[in-house]
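Next up: just one chain, as structure tokens, the form predicted on its own.
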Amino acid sequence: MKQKKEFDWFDRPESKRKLWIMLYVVCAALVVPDVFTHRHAYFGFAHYFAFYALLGFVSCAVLILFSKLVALFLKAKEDYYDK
């Protein structure tokens, strides 16, 4: 008898759905304070409508492709623990 492949919530597709719409609520809701904030900001383009929100997406993004750079020159070869 196959036994039948219980699945996780994250893999349904309607939870999958559902994390991409609170995905993008909270992170319209993160931006929405923006709009209400005066911010003294040391330098010109900081004034700039969700630029704390821009740096930290391309800061997190630059980061993700730095280390997969040097995941290639740091990579252990496939038979490294079988020696």
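Residue numbers count along the first chain shown, from 1. We call the rigid core the largest set of C-alpha positions that still match within 1.5 Å between the two forms. Not measured: the values here are computed from a predicted model. First, how it differs from the form predicted together with the partner chain.
Put the two forms on the same core and the Cα of Phe57 is off by less than 2 Å between the two forms.
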Second form
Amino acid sequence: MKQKKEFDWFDRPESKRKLWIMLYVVCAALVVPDVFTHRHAYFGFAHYFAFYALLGFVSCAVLILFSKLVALFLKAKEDYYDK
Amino acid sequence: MINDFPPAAILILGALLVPFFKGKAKNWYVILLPAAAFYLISQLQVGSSWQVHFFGFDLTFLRVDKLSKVFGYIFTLNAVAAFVYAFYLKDNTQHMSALFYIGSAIGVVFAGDLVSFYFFWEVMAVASTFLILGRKTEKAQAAGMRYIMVHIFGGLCLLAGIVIYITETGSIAFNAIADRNLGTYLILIGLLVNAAAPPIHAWLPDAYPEATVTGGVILSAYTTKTAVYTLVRGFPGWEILIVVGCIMTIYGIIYALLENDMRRILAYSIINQVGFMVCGVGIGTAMSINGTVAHAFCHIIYKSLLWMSAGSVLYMVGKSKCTDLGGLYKTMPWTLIFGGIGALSISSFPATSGFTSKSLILDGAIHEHLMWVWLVLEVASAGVFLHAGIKFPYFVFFAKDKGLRPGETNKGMLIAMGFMAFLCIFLGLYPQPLYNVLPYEVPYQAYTFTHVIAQLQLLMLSALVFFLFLKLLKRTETISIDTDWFYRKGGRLFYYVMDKALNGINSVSERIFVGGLAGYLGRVSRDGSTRAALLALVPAWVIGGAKGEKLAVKKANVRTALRTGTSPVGITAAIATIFLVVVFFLM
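Would you generate the structure of this protein in the form predicted together with the partner chain, following the form predicted on its own above?
Entire complex below, previous chain first.
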């Protein structure tokens, strides 16, 4: 009897490649409307082209790097409190 | 009649009957109680109240206005879902403590005075502890103990504040507080302990992840959100809360990024989300207060949903560390889909409930021209997608296949998750029913083309950063030190110092007094008479010609005789004489 094949699409290298391409395409596509529309600017800088994209990118990069930095001081072995 | 019955009583009194139900009837019964309370709340008329005269105070157990009603709705709605989720559970203790806990949270929300509010607040703390202890592990016992200690501390701050406040104002009414003095700041600290504001937040990520599977789901909703309710009620417009809220949003993200335990990631993300709400309270305008309340409402739904999906993974696999999990999309697809909807909602993805509620708080900041506050909240919004929106589902359901093939979780859990996921999308697409029950009438339109595009830009670029930096985010088998260090290690350090200092003094005094002085006195009193006798006799013997071995034998004989009390009459008389002479001279 043949066993039902497991769904493993996300494990395949070619799927990962497709997902990467998709992610880049979506990111690029999302800044396109900024060329045509004028965002209602609450603060002077918020209406710049791709402002939110830049904000998302920079803030996440900074958050990750900052967390890596504090990890140097804050990370401990799992049995730290048991000792 | 129905208009003056406190809905908290349904759950609290109902809890007492839980042990009398057997099998499935017990589960249906505990679902029915919050459903009945939900119906009762929907029938309560705004403005009605129920008072009891007690020790010279008029205690208001029921104060119905739009604010208390909206929290009442979500508390009971979430309870129904949580008990559907817990349909497999037969444990009386857990069901009863959950009902006491939820019931007293509803009691807090409808309490119209500080005394009855404080009463329910403390019942909450005690009842919730049993949801942690119910896990019955050594870790859970210890975490539960720390949990209750911190809440006792918070409760005492609150009590001291309330006593000062009542003495100064002469009123026990619980309304917006304007005075800023010791009493009101103590109340604020007491509330902020439950809101999990740093540095008094560590009880939450310490204890919640140690709770039972359903305990975690239930705990995630009530303690912090009753704190948000009380802040909205008592402290709207207190600017300090803007600062506290901003710190909370970032603090939660940084720690969630460092965490390895999936339920601890979700615990830190509660701090992050409550930060948005606390900030909204601090801004204090009608729009931002509406935003806080709407966000609390939606947050309870998607946060429960996230805890439910993490809970079903824990229930099926028995593991909760990201380093032990991965590849579960193959066998738990529904848990992934529902959990994923929760993850998108917490990230305020357009078409989910987070988008229609959080935007109100951000717009509240914009309308008050609080540029830095707005910027911090936007940065935090991007960070939410990073830690809760992607990290949690990615490491649990995708990442590296660890060979776990648990199969899908049970039906009750799936139905509860499906219901919550439906609410996330429903309120995301059609938020008007929620906007209608908010405390203030503020027309709001979340869906404008530029708003949606801006939000998508923010989130998708965050996703890009996550995958570009994936190597840096690899999970390690570590924990992160948080402020609970001070009472976990700090307590031990205190113990160590006290141990070294006090026991040092102890051992020195033992050496001096017990070993030295007492020993000396003992020796003196034991050997004194012999020495005195020998002192007098030896010269006499030496003169008499005794020496060498003979002298030694004589000495030994005297020592034995005196020790055993068998000395010859002559020697006894001699010693008595010497003694009398000594006494004579000493006198």
